[in-house]
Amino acid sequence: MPALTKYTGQWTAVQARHVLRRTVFGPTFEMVKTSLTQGMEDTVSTLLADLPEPQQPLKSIPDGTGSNRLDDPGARQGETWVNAPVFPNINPPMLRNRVLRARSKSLYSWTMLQILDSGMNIREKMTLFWHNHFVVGQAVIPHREFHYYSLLRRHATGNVKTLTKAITIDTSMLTYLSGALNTNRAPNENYSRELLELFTIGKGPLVAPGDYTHYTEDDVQAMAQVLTGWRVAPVSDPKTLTASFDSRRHTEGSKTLSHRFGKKVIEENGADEYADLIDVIFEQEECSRFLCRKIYRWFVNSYIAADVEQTIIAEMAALLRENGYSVKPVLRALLTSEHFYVQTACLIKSPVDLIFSSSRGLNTMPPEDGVEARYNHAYNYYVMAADLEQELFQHPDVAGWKAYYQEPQRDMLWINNLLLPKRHEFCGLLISGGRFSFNDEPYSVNESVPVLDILGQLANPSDVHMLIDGLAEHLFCYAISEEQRTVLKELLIPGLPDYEWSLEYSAYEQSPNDQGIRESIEGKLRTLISVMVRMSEFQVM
């Protein structure tokens, strides 16, 4: 029997919420309703549907001079700076650096806006997956960061072998892992080592000096020679975003790999030789297993049991190879499998997941009154994630965020003694608004969850028990206890009989514009939800 047996059970809100929590950031009430109407197969098809490329990031800061204004010679407010010169010719250098920082902030805000605007689709989740897989460190130059992240987005559910070829000669990667310094006179093994160890096949146990099970030190050296000759233009050059191949810097002749690759010979092929090498790496079965383990840990469970390795991972890897390393068939098989729907409440939410569960998942959307307000709103999310140690574009090291690889804790690293109180603080801020600081800079959360709108998403909000249960079903992966329900009820009707809530809610329905009644209902609901998003049940998905 296939390991990835198709799920054939009932399709209820439980299953809909599970697949949406794992594939989008902060699934909304409407997404759950849509999934219930569609059923499993159509839900997964919607999640995997191709999307057009988004609008490019915009200059959000107002034009002019002053502490809150800035003139960028490449774009006015509301226009994209992506097509402007990479390194603006501005003096003094302090002002030029301010323009570059503003572009970076625009990019980071825009990246969060793509998540907010992505709807019911897996693309942003997969883009972040590849961002944590093909780490390029701190690119510094906003244009390079934009082109790098856009490359990941274009290939998010496409062909990973094609993506690996593209990222190998991406200027961000060539700069970060010294590929642009790799020449025939001074071979640099930095990228060839990480290409094997982190990006494609994995290291494996050491079985002999210089032999790591899946490759050897000789392979690292030979592959470094294959990859020689690529250059990155200086930032003053208009072509700085495109790598070029210089045959004079390339190690000519054939290169022979070790017994781990069947002593395969990479023939001299100039500018296309790097692609030939990647084809050879992807011929190894372990490459598909390595990639599928990472996909499994991202979407299903950070712990891979021995039987899962022998069944689920093996079948995912076979499917990946059969489809020429196209990722979408593997994702479809995984997200429609029986195995996927029993793996509940076993992943701790990453900071990005947590933030969007507390905001978009409760119907908070960015303001519509101009680019500056929208970008500032989204930048708060970026800063919160950074403070919780998931700063996009700024990984701690080439292996990515430690929660995805450091044994034995893995995702438990998201909730240590330092981070858990901050997670609670930010969840509360996103529900009720308030101020926080990061790196001694003050930030304000002015947009809060529209709690009264949420009432219309619940089956019977006039019943205090159904209200609490409806919220718990949306926020949590499993049912709350009677004791928890009692404690939560006290936040709405402290010491009062249940019918008091029904009376108060009825008064609100009859007079929704009565300010006193409205504020009373809204305040109680906001307090209730603020407490619920601080509960341990909200930390997992």
Given for the second form:
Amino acid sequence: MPALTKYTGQWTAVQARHVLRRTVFGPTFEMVKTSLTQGMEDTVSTLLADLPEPQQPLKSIPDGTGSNRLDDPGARQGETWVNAPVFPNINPPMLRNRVLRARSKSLYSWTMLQILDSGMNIREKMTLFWHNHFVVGQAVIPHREFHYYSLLRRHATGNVKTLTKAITIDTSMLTYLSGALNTNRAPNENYSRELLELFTIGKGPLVAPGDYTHYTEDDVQAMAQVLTGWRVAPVSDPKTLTASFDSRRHTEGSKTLSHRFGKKVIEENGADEYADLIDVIFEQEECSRFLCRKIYRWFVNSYIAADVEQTIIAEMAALLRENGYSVKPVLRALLTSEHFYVQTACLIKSPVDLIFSSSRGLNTMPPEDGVEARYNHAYNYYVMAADLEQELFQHPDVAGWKAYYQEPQRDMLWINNLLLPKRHEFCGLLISGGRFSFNDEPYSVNESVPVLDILGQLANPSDVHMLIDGLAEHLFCYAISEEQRTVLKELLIPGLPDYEWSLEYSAYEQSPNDQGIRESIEGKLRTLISVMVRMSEFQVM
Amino acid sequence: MKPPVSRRSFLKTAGTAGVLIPFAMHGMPLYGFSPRRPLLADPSNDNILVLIQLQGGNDGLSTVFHAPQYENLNAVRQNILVRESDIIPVTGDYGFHPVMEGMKEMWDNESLCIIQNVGYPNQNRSHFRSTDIWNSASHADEFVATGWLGRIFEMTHADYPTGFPNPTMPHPFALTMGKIVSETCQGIGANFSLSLLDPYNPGTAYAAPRATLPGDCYGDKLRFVETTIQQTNGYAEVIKRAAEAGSNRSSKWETLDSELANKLKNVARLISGGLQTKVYIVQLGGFDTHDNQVVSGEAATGRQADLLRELSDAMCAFHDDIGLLGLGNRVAGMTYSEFGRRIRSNDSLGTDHGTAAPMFVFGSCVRGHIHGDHPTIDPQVGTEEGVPMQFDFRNMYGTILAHWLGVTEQEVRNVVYADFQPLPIFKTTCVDTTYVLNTPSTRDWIRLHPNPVHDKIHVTINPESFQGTANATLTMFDGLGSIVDTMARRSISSTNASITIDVSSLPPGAYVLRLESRMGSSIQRFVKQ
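Having gone through the form predicted alone, I am curious about the other one (the form predicted together with its partner chain); can you provide its structure?
Then the entire complex follows, led off by the chain already shown.
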């Protein structure tokens, strides 16, 4: 029996929420409804649909001088800085650094805004997946970061071989893993080692001196030679965002790989030699398995059981190879498989998942009154994720976030005695608004969850049980217990019979503009939801 | 001097100042008067270990110098080598990197022990894999998901985390001074370490309505979250009270504001405040100096210099503080890093991933000496070669456990390293030990000829190396630190202390022979042509 058998069971809100939580950050009530109408196949097609490239990031800080103002010579407020000089000629350098920092901040905010703007689509989740796969450290130059992240987004559900080729000569990567220093006179194996160990094929057990099953130390060196000659122009050079190949710095001649690659010879091919090398690496079956394990861990379960390795991973890998390393067919097969829907929900939410499920997932909208407010709103999400140890554009090291590789805890690393109180704090803030600080900087959550709007999303909000159950279904993976429901009910109608809620609620329905009733209903609901997002069930998806 | 601790003594040394301070400060005990259960098996042992992890792989050859090797170093790493006149003289021919004044001061106070050339066979040059090996104390070719300290805690507390903390065990087993817990403390059921940034505000988790826990992996994750809530809140009070009761006394902190210094300062404060936590872990990242390890032309400055200064200054202030707090005989620290770096520098003013490196152990009970041979540098050394290992890192762990934390030798062998051989790290006046701690010079244990060699190499083993014991292991490594051949457990006596090894089939290159016996270990390098 093929492992990735199609799921043929019922398509209910349970299945819809499951696939949406795994593919979208903070799915909304609306998305669940859409999915229920569409059914599985169309839901997955919607999720995998190609989206147009987003608008470029904008300068969000007001023009002028002073503490909260800044002039960027390449862009006015509301315009994009992407077409401005990479390293503007501003004096003193302190001021230039402020401009660069403002651009970075704009980029990070914009990255969070893409999550909000991409709607019911897998793209941003896959982009973040690649961001955690092809780590480049903090590039310091915002233009580089923009080009790098845009590259990941462009190929998010595309061809991973093509992406690997592009990233190999991306200026952020050439800078981060010393590729730009790798020359015939001074070979530097930093990139070739990570290309094998982390980006393509993975390191197997050491079975003989210098032999890691899938490649050898000699391969690391031979591949470093293949990759010699790439340069990154200085930041003041207009060509600084595109790498160039300098044949004088390239190790001439053919390079022979080890028996692990069938003693394959990479012939001298100048500026195209790196691509030939990547073709050779991707010919190895292990490369497809390595990548599929990582996809599986991201979307399904951080733990891969032995039988899953034999069946699901093997079949995903075969599919990836059959499709010339296009990712989309693999994602489609996985997200429509029986295996995907029978898995119990047992991933600890990443910080980004957590933050968006307690904001966007509860209908919080970014403000519409201007670019600065909109970008600041999104920046909060970036800062919160950073404080919860998922800082975008700044991984702890080249292997990415520990929660995606460190045995045995893996996703449980998102939670410990220090991070859990913070997760609770941020979830509470996102429901009710308020202030927080990070690295001694103050931040403010101004847009809180529109709790009264949420009532309209629930089947029968006048029945206190159905209200709580409706919220629980949206927020959690499984139904809550009778005891939990009783505790939650106490928050709405302390010591009162159930029908009191119906009475209060119908009073609100009849006079929605009565401020007194409205605020008391709103306050009760806000308390209820802010408790629910701090329940342990909310940490899991 | 501290009297030797008698292991398994039933006389509990609970009357030490460290335990009493919170009682005195608050007038009431932290957890009633319930009898305490020890965090490790030995109830009489109240010693504490501070681990300093140097993340990225520290370049040992730019940390500890040996004057006669300077010229050879100049031949292979001239672009990153500090000026000979800038090196801080330490003892004999030994010297420290110019920024390590703090550690020199500790040396002068006989509180710093250096073990040379620590590593493991079949060196793995991946950061992640090698860090896992160091944290788990596994062999290079086995995958162990638990940490070396986690397994030790697990021995006596297999029920953890269920029911912890509790009135008889109110203190955390271990604290990692950062956002993520150290892998060294990973047990089977949970990690024995908590994370701590601000001791005055350890953080409390919202105790929401309890979940029901199904028996599948969803239930496992829920249980994990629930346990974390319980532990967070259970340990927060005891940590906060220790921080409030504790103090810092060293004036050296005043001029320091590094992250490492602030973390170690908190550790000193918590210990002085009566926290009985056995292990503290602090981390210092950035040692992966593939490029710009030094500033061009100013090799005593740059990334590694900044890191070594941060380390040395913070370590010295911590040691000073601990002494002034009257805790000197209870606290010892140790550095570790996933590997050393290559002997030859690269052309980017940096060094690539290598093999062995020196380790530092510090504290009043630590024996102030340098153990092991200084690395011998061949000016013709290959680009791939690292410093060969002399001592297995698990002997460092084992010695810490057996001589400092009151774990038995047999337990160390069972849980950490079956081939455990103790090292002379602690002052015999401080620790109770039946182990032989004499340190014969091991440099001439192995003699090789001819060297370079074409086909057969003759190995002559000095009888001193197997005095009193007949077992010795001879291992051959290649330049990457991988085992080429093991003449395992060969029984060596005066009749067969001379061996001939046929190396004719080996590829040309550098190799190392390592002899290990109960008396110590020794290495010799040879070149196959």
